[in-house]
Amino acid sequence: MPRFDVTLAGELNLDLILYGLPAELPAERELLARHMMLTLGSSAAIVAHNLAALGCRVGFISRIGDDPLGQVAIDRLAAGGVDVSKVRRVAGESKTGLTLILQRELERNIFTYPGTIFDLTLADLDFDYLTDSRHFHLSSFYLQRGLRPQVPELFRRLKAEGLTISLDTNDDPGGKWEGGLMDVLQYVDVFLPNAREARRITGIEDLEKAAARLAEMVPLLVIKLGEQGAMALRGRERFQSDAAKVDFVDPVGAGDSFDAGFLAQYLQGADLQTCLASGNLAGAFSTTMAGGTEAFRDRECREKFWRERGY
């Protein structure tokens, strides 16, 4: 029996979210926010935290700075039930990353100081630790500048040890959508982009055609559709699941929470319709509180939410 259900290697940082900002941001003005939240951020950490909240045994490897923000981030992740024994705190010029999110009613701006996110490499990863698991997940492919050239080797070694692999690229800050992704996809069992990412990766604006192209490259393609739910393609099979309706606070981490909900059921051998419904439920639940993990930290609220929806 492996020690973990899922292991992850990736970024660990905090999100600072500001609400109630004006639509325009003129220079040299002191602009006021109505509300703020400092919460666990980064796609990898949100997936790990919420997988643990959903009952999975989760191991996590990352590299953070020797600074107060790093300590807060690792404490939040550990409190969520994730094993953080392999997170490295490294003194030096690079500090723990931080993402600033300016959340408005209909849109947001996202600014990230990458810090130690860029510094993570294959040398930071304990391979025995990662492979003491059934499954490996990687988020933020384009942010992993140090690790990204080595991902094909990492995935090849993980597959040789019998692990299944999932990947969510998230956004590409450089807007190029290259970086060897096609070489990586040959090792991926579950690919989890959203609709915009699917279009950008393929260069095809028509989502159906973009999805068909990606579905040729991976055994299972899952595309997150926001308010329209999600769809999955497995060979010629197609599955669709509607989004859950909730009282919305913000969309931060909703896609990563979807990944956690989907994978939690996928690893139990559930059918794809159940996996999609679980992903949509987890993604919706994350939007009921600020940030990507705050809702999942409240066990009573989480259990009530699932129970009221028949789970």
Ligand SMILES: Nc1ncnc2c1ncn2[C@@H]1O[C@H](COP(=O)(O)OP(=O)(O)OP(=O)(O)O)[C@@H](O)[C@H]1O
Contents of the next structure:
Amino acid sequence: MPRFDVTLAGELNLDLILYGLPAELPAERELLARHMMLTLGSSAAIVAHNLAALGCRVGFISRIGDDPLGQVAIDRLAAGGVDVSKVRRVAGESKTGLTLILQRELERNIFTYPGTIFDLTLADLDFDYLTDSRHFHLSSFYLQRGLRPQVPELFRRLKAEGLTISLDTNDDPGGKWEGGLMDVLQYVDVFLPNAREARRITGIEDLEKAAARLAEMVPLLVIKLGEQGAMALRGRERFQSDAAKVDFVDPVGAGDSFDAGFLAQYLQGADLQTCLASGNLAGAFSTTMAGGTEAFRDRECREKFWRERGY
Ligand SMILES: Nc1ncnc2c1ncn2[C@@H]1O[C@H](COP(=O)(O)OP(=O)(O)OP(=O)(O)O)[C@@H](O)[C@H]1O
Ligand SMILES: [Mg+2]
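Go ahead and give the structure of the form predicted in complex with this ligand, now that the form predicted on its own is out.
And the full complex, kicking off with our chain again.
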């Protein structure tokens, strides 16, 4: 029996979110926010944290700077029940990454200082640790500049050890949507883009056509549709599941929380409709509090949310 249900290698950093900023952001003015939240951020860490909250045994490898924000991030992840023994704290020019989210009335601006996110490479990964698991998840393919060229090799080796693999590319800040993704998808069991990403990756504007193209490349394609919930394609079979209704605070980390909800059921061997419903529930739950993990930290609140929806 492997030690973990899921291992991940990826980014670990905080999100600083400012709420209630004016719609316009003129330069050289002091603009006041109504609320702020400093919370665990980064796609990989949010998936890891919320998988652990949902009962999975999770091991996490990352590289952070030797700085106070890195310490807060690692403490948060550990407090969530994730094994962080292989997170490397490296002193040097790169600091732990940081994302600043400016939440305006209808839109948000997102700024990321990548720092150590770009520094993680295959050399940082303890392969025996990663393979002491049933499943491996990779987030933020395009942000992983150091690791990205080595992902095909990493996935090939993980598959040879019998792990299943899931991938969520998230956005490409460079807007190119290349980086060898096609070489990587051949090893992926579950591919979890959102609708915009599915269109960009394929270069096909029609979502159904884009989905059909991607479904030829992976055994299971799951596309996140925001307020519309999610859809999945397994070969020519198509599944759809509506989003849960919630009192919405912010969408930060909803996609990552969806991944955690989906994978928690997938790894228990649940049917696809149940996996989708679980992903939607986790994504919706994440939007009820600030950031991607605040809702999941509160166990009572989490159990109540699931219970009220019949789970
Ligand atoms: N307003 C909402 N109400 C209910 N559920 C939501 C809402 N927004 C998102 N969700 C849930 O969260 C999931 C993921 O959201 P979304 O499609 O925005 O992912 P994403 O764009 O990958 O997010 P992220 O910015 O975290 O990467 C959706 O599939 C849905 O289940
Ligand atoms: Mg996403």
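Predicted model, so just to flag it, every value in this text is computed and none were measured. Residue numbers count along the first chain shown, from 1. Only residues modelled in both forms are compared. If you superpose the two forms and keep the largest set of C-alpha atoms that fall within 1.5 Å, you have the rigid core.
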*Relative to the superposed rigid core, which consecutive-residue segments of length 3 or more display CA displacements of 2 Å or more between the two forms?*
104-106
